[in-house]
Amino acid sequence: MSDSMNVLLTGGTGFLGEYLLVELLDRGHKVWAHYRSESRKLDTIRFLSGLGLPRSAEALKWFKGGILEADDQWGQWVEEYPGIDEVDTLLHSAASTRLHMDEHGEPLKTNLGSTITLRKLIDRIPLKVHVISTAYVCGLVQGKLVKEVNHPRGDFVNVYEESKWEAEQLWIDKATILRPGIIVGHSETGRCTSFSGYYILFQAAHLLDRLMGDAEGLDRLNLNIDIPANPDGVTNVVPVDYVAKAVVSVMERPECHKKIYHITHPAPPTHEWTLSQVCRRFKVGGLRFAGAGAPFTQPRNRIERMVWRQMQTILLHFANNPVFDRSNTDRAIGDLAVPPVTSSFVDKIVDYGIEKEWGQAGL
């Protein structure tokens, strides 16, 4: 391992941010963790305390402020938080994960805006920089191998991916760019605090299951719905604890800095397998993949309309099928095993999601 790092972490109370904190503290690094919400900070402190972290009072310190004003606020932070100017590494994890633009300009406002202001800050205060992006900055890709390189602007599936691509353009050759796949719950506990992405499939199926419970005369094992997607495509899901371990492992190796890494699963589940898990878990059948571009089965009655609306919700998550190259990642941290995505793991993350009412209950 390299010498101990003194890390400025943005997004420290986020889903991935909490596990980055766990890894950094567990491996003996010092962290200045950014937060915006006092309640989220307290939740994160309780989570860390349950793991016996931090182990010393000096290991973790908190600072509050607007990342979108980081360049302007740095002098104020230095005065208000003695010692923050001793950081030597920036790990930028803060992000908006909204898929579509809202009235406030999110996710572009946060994902690109934070990059612009942090780039200005780094020009004045040289730090080693590591940035969390997403593997899906490649845009819409059907079954082709996506290299660990800077991509030209693609046909993006959503604004989130586009905002991350635009942010990357400002970091190329200046930072280590870490591109996770679709992050899901902890590999052992299923714990999760952000139920988007892959979870949308299971949320939709869970709602459909409840709706069908009140439908008379419905043969739930023969819904007869064709889905216009490729059954052999894959959804690259990775447990949050693996992503955090991989990120920190790369950070600890100076020879690995300023490169691009796909923190992705080498054996991701196919769409066919994922759909089989949805059907198994919620006891439904008659859902079939008809191939990309095939017509969506049109509803003929109220029950079929109900099913059709839910399937429309999850269709987007079967539309993109890139295959991610991991050459840089395997050279750097190939000895770090990626937890397999199995039926028992799916049950674990779905159980947790249902228990927490998909984020509506207290976490």
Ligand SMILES: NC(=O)c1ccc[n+]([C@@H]2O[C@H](COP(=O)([O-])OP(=O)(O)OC[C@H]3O[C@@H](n4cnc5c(N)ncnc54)[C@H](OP(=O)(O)O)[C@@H]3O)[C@@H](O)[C@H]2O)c1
The other form holds:
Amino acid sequence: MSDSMNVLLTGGTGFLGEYLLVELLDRGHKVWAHYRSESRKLDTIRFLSGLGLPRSAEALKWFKGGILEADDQWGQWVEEYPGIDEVDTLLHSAASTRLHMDEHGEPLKTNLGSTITLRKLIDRIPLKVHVISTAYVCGLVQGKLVKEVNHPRGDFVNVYEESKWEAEQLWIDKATILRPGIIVGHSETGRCTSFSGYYILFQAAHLLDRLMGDAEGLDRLNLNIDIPANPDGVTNVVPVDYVAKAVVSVMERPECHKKIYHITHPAPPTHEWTLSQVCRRFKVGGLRFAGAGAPFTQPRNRIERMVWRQMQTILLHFANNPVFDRSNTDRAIGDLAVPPVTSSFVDKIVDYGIEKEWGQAGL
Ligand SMILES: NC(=O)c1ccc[n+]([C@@H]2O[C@H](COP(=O)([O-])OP(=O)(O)OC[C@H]3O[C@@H](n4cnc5c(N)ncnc54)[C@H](OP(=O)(O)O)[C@@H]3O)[C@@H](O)[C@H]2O)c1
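May I ask for the structure of the form predicted together with the ligand now, the form predicted alone having been displayed?
Zooming out: every chain and molecule, the one shown earlier first.
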């Protein structure tokens, strides 16, 4: 176990970042947290103080500045923020989680840009580096075991995965690479501030539920839709509190550094199970898996078209079926229990999503 760390954290105002802060502060580490917007910083401060954190003014300090120019800005930060040069560890969690390229060049701009500049900075000021990547850097995989190794360039489902893979290439052998599965809400409270990934599925079903309303002539328990995917495939969802605990536990063990870890669920839900949860929760039926690559059934009327439009959002989630090996993770932190994904957990995270209007109602 390491001594207390003095951590420079990027992305501390994000969904995972807030829980990384909780874990670091709760375990007595010091943190310099980067932020971009005052309102996001205030939200995070409010969230932390609700948990009685930080316990001293010394434990958490904030700094602002372009993380994409970190190497150029370091000298200025050292002048502006006395003590920041005492950090001994970098935990890089900031990222753009946009799946597809936007007009500003995101997610590539942030995900690769931050890596290039932080890599340069690390050449000048040696820090222990831990990087949050994603288990899905493997690209499209059907049911095969994905090892905790540097993957060759894969068949990426989106630019986000590609940007995270490109970033990993610059860190291999120089940093610990932590690859979470799809992160979902807190195992006890359901709290979440980023409703992407698994949530899109429930969000689409929720919208469909509202669109169907009392539509005449619609038998919602018999929608008669074949989904071209494999029912036994799995979606690797993992609660945010487990991810944060796992990341900080690995950071605290120097003998575990500079390796690759799948911070994934050892017993993830199958697509069949997830679909049964969607049907149960939103009282719909007649959605069946027809196997990967099965032909689409063309919608025959307005209602079926409406159902299909929502289903297409959902389909992407069922397309990729990797199974993640956790040998390194189990060796390092196998004693850390992973909260199970149960019906009541799904209800908890869906209730939370609906209460927060899937992030539209302010967090
Ligand atoms: N969510 C998932 O399912 C999932 C799964 C696997 C891996 N991950 C990885 O986990 C990490 C955290 O993701 P998350 O879900 O917590 O995302 P998030 O809620 O969107 O948080 C992203 C964080 O990065 C910061 N950020 C984004 N662009 C930035 C830039 N150009 N400069 C400086 N900071 C920037 C954001 O700052 P603001 O608060 O100012 O916007 C925020 O603090 C990421 O590396 C992501 O790739 C996420």
